[in-house]
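Encoded as structure tokens, the following chain is the form predicted in complex with the partner chain, with no partner shown.
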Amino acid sequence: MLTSVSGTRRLSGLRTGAAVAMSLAVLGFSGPQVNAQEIEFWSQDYGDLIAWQRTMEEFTDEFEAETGIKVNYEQVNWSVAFNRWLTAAQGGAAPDCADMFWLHSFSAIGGDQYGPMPITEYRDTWPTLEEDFYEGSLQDVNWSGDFYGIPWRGDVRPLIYRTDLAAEAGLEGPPETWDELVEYAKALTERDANGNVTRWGLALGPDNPSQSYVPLYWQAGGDFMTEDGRTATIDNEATRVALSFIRDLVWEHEVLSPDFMERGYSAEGDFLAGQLGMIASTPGPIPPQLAEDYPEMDGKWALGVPAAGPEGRDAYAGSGYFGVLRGTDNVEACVDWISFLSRPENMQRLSEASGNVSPMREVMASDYWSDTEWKEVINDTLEYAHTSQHPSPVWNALVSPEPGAVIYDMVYRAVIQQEDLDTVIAESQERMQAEMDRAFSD
């Protein structure tokens, strides 16, 4: 009888305890940390977001297994991603570790308090780095002397063309050179009765105006910074190139819309409607989508290796990486999970997870990404890859897609509004130094 009620006793206390500990859970009370071996990571989202999310918790299974150390996995959605960095980059909520972007902007953001942390004392952990990875890639993970991480996903643009619209106009092949592009696309514009254009022959890159000038710009030999990220250098012979390349497409050749830059264009899906007949610059993430989403446009699409300027035949590269965030009391852990992440096996189900191309050289030499001719042609692309980060942390809001940034406003005044070349490369010049200025100047 006494074991009995002692019994009901402990457990009338235990529901107490568990109700009162549930109280200030839901209240948002937190006891001391007991485990430790608990880590917080986002990722964005790729490719089909229930696989990815699946894959990503397969991951953080396995580690556990492996290590005991629990990862609590949070999916961040493209769309709020910027907003969400650009908070944690000020000091708002953040993970213990993630999947991040734009290094060299939201370390400046967040200086020595928040966002991207360095983790150069674990440079070693990766021995091989340099030969394991591309250097493009390499550039993306390093600010200011500091190691942040380990590039896992690339984004290099080759050409995509319309093979089936091509055929029709009797072309063969991507184009190989700059002349070669404008030929194909007179080839590919077509025109109703009255003069109106029903196709575009090209269109530089599906959405973001200043992001598809850049590779233009250095196939016309033109750097946009000096090496430190102090000095604009845009006053140049390649930008007169560049912009009168794409002036001419416009009002010229009359292949390229002259609505290319405003917001509603859409060359993506004017290229799957067959309004459009080739894009120079596509995103990674387009090959994968078409070859996975869209069964009716198989045989009818090819990619080509950018089409060669004057002076190169770049393609527009950028990279995505996981890093440690400032504040975190679990770096080793964090470590320990970017490498489990950083393996070979591991990186090459990344990279078929998520589509993208893998910044490390033992993932894209495996048969996944040359059983087909559009993975072979992206392998090629990665040779001429130029990363797309620059070495001041302005460079995003100099490349913004929209007015007022001095990428964007430049190609409008050049190419749109065909205002003197010589006056529109001055001012831009002159804006992009005192943009830069912001970031070093007393």
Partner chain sequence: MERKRRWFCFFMVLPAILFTVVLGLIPMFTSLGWSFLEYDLMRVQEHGTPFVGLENYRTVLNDGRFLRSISNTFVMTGLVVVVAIALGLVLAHVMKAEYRGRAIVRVLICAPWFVPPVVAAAIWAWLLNADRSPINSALMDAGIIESNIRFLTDSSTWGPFSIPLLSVTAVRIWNGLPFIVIFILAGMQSIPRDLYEAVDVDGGNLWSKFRHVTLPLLRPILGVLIMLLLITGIGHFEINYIMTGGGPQDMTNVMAVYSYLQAFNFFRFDLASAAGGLILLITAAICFFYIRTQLRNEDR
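Can you switch from the form predicted in complex with the partner chain and show the form predicted alone instead?
Lone chain follows.
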């Protein structure tokens, strides 16, 4: 097993290159004699698109100057990213290496032919991986016993609340448990003289209601499927607990709007307008956006680690990683490039340029990620990060934020329509299993 990409294969190549160069010199040739190796690399776009492009071009120039390897960089817009990676996992056009996501699903789709490529034999290139990175982020680069790359960005979702409204209600600090979440939500909910709600105490999340359900299910102790992604596991007590909790928030405690699953519902807008007190799970880009674009909100909001459910704390976390694609002939050059990008100083630059939190502990301990209280809370939340990806080719469809998706329909029927829980859960389990079976039978 190769323990370093700078080992015997590379030394042999360098010696061969030197010999060729000397022979060409004897024959009177001058200038570069051997074609530089080239690799194709794709990345999604982040933050300020021009600044991101400039940062990546700086990296490719520095890497070529250091190694002689030219990186042909292509920027992929997020609007087409999922379809491009789905196509690559099914045998379509793919680069040598890339900034990727949803390893488990795309690996399941591509099998051992297409899509993400294991680089387990190069694992020792990063000898202190477990110490350097948050445990939750490493779940996103290990699958089915193999190692696929280096996590570089995260989207961890803490709780956010209006500190000005909390102070008016006599509350201090964020809620720590589900019981406190209910208590805070009741105190933050306001009604007019006719009993109409003018401010809701709580929203589960700002956009995708299926994603907002996911961390509550984890906090209740649930898992959606078996590790191989073949068996649905939602007909359980954790599902009953999570759905009952949400149903009570809407109909018993009356602190969560019954419109929270409808298209056009804007938790973020209500939060800014003072018509919403808390969001239980808020995407990573929202806090920096508030800090940078809404100076009038300064001192009126704060973050908290997600409230603990009956089985503990879990924070929804998305991530991206640098990995290699099956079919490339440039594995070692790609590993070199990934190793270069994953140096702490370069991970720092990536984090600052993209605006994403880093899964590397050293970066998150930097001044950049510890100069404000909300950044410190994000650091704390990373300790509870739970990967949002699952090893099923149909996971994206299962948690789609649209009617017809299994999780969406289950929550809507159980909470909004208040159907019998046992019936809803049993039928949802059956539907989910059928979707998963169909994926593996194709």
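Take the two forms, find the largest set of C-alpha atoms that superpose within 1.5 Å, and that set is the rigid core. Predicted, not measured: the structure shown is a model, and the values here were computed from it. Numbering follows the first chain given and starts at 1.
*Asks:* Core aligned, does the CA of residue 76 move at least 2 Å between these two forms?
*Replies:* Yes, residue 76 moves 2 Å or more.
*Asks:* How about residue 126 - superposed on the rigid core, does its CA move between these two forms by 2 Å or more?
*Replies:* Passes the 2 Å threshold, so yes.
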